[in-house]
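So this first bit is one chain, no partners, the form predicted on its own, shown in structure tokens.
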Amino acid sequence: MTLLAVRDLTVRFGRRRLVAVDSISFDLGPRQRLGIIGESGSGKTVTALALMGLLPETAQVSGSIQLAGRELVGLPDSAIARLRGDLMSMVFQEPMTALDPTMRVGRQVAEVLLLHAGRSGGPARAQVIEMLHRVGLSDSERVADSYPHQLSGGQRQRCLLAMALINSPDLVICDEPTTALDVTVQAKVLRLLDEVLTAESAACVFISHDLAVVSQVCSDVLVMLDGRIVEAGPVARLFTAPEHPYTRGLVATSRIDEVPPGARLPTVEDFFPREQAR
């Protein structure tokens, strides 16, 4: 089955028609782990921007995006607005700007289950309560009545996680979640996405620019590059044997202590072959 079907996906933006994605496809079935990698400007995030139906109005897009056998692709925005936080969700890079500073945390995850569940306040609260100690929080009820400024960048994070699962959808992007995070905090936060995705059976499409951070959550790894996949396949075939130099690249930044079991760092050689330095 596939959950997220992509075809030929290209976008444009302004009046000269810059292409930010160009032709783009791929496949994502159900509870699917799925890592797009790239430096900035490479098309990662534009990418999933338009597979939340999030681009501005400035933004041409042409091709197919299929969730669940619907077409994305020229829906109103109403009617992708339906489909936000129910049928799939998005967990951004900074949660100081994704999280309204003046709302208290738990009303912001409510609202939620308001828009799209129909609860009343008082279950929805409880059910905020718990999700939010799922995710990490022990003490939910305080965390619920703080405002974002309150929390440490960690917990915020936390918070735009349960904000992303309460619904239970179906498909969860993840734009860079842990960027912002230092790196003791971003190991906890990557442990705890993975747990309950398993949990919820949910696909996943993570974002980065860091193949060892992706290693962590997803098992296939798209790279992109000037707006276009140069190179995709599992996580562990990208470590062992990448076929495009900028891969090559990547993998060679990453951190060598995330390397996944069995993997084999590049070498000079990788690079440089004996041949060629003769």
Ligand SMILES: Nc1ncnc2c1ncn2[C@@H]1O[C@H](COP(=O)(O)OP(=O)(O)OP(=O)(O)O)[C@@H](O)[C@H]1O
Given for the second form:
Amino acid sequence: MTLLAVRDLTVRFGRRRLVAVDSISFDLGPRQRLGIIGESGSGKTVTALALMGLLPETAQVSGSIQLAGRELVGLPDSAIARLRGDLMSMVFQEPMTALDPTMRVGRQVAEVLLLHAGRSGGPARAQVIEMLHRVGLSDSERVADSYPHQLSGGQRQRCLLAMALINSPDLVICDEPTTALDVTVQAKVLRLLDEVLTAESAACVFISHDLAVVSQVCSDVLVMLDGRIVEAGPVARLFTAPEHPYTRGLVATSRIDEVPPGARLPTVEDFFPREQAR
Amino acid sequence: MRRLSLWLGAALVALVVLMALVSLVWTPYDPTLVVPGQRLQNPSAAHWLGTDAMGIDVFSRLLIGAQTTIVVGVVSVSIAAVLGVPLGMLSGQAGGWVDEVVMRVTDIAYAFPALLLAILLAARFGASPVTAMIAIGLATIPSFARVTRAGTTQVMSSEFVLAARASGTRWPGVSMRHVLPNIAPLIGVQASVTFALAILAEAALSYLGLSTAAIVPTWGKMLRDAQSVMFSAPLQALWPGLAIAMAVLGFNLLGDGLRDLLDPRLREVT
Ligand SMILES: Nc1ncnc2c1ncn2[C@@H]1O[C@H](COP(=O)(O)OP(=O)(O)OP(=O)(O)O)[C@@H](O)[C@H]1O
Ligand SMILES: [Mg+2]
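Would you mind giving the form predicted in complex with this ligand, to go alongside the form predicted on its own above?
Shown next: the complete complex, the earlier chain at its head.
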């Protein structure tokens, strides 16, 4: 049984109907983790927002998105809103801007809980504190009572993780959740994400432009280029036997540790000359 | 420097409020008591700011006038905010044709002369502080709506609104819990500046005889009364003029100070 089935998903923008996502299809089973990689502008965020039903009104979505047997394309926003934060949730790229600066962090996390379960204030707080603790915030009481600007980037990103996971969703969509963090914090947050996803037995769509990052969390990966899926398969196979020249480029750039000292770093263009391809 | 304008503004505003409060319980003389034998006296120990052309104690009138000033400001700002803020939020959140319609209507309302509105209302319902307040309130709705809309669109495009929606928050929740708290500083600044505008407008309307019935003491009415004795007793115009200037300056400085104080945080939002 698949959790998420996407068929011929196409997203166009504006009157000129510019195609941002071009007829993509994929499946995701329960607890499965799927990475989506691709360069900037390849349509990763648009895909994620389409899954969440959060695209602006200027976007036209066609095709089919089935989540746990429910068709989401064409569903009114009020119906999808019920699923958001409960059945599926999302972690955003920018921890600096994804939290409301006027609200204490604990309340923001509690909000997600109350929106769906309708529980009263007291037990909600206890649950929030526990969740913050589980995402690695040891002084969770203090963090819960802080405003976002009083926290570091890593702490904020953990809060976003807590928000995304507190209702034990079946599907968590992560849009470059660690890109804005420095490398050591990034590694910690990734390990944590891996643990919490396992503990909550949630499936995950993990978006990144970095194959190395994706390989730490995901078993399978899609490669996107200009809104299309150009290659898909297990991460291990993509590393050892990439088929598409663009993927070969991505693999080479993610292995800079194998470049002899002094040699020029590889770029994707060495493998995939874009001008020719167009 | 920035803090200075905030504190100076707050102090001036506090002074006006204090005058109004004191006048509720005490004035040196009855501010409506006409004493024909004491017309146009100079400032003295008995009458600190002298007496006016009707022999009324100027200081008492000034104190009572602060009440009208505060009431006019509060009521007109409330009218403008209660109608303008939801309109601006609706416009900024709905977007599309709703936004288009609301903004065109406010454009037209903006172009409509506020004074003409006051004259029309006074002609229809009689000149009184109530019609003046309603006229000023209605006339300042468009600027409230515009400021609110600008703030709302900015907040709506922020990632934390997207994140809130991704958690299942629907638009009423987004409005009340995220948009309103984030634009509150903007609204505060606008309210303060509009308050100053309302004081000035009320004074102008009183001066033109479009606000005050003969008995209600206001600073604008005092200016009007002073006009007839302008050359023989220039001080008569000075006192209410100073009071109006002080109140207007106070609210404007307070607005500016608030803006400076809150701007860094507003910038952090985006
Ligand atoms: N609201 C919008 N209106 C019009 N075009 C849009 C809109 N949002 C995205 N696009 C277009 O869709 C395409 C894909 O954008 P998307 O944000 O999905 O890229 P991405 O893969 O997430 O890139 P990045 O790695 O930089 O985040 C881009 O060409 C972009 O210009
Ligand atoms: Mg993106």
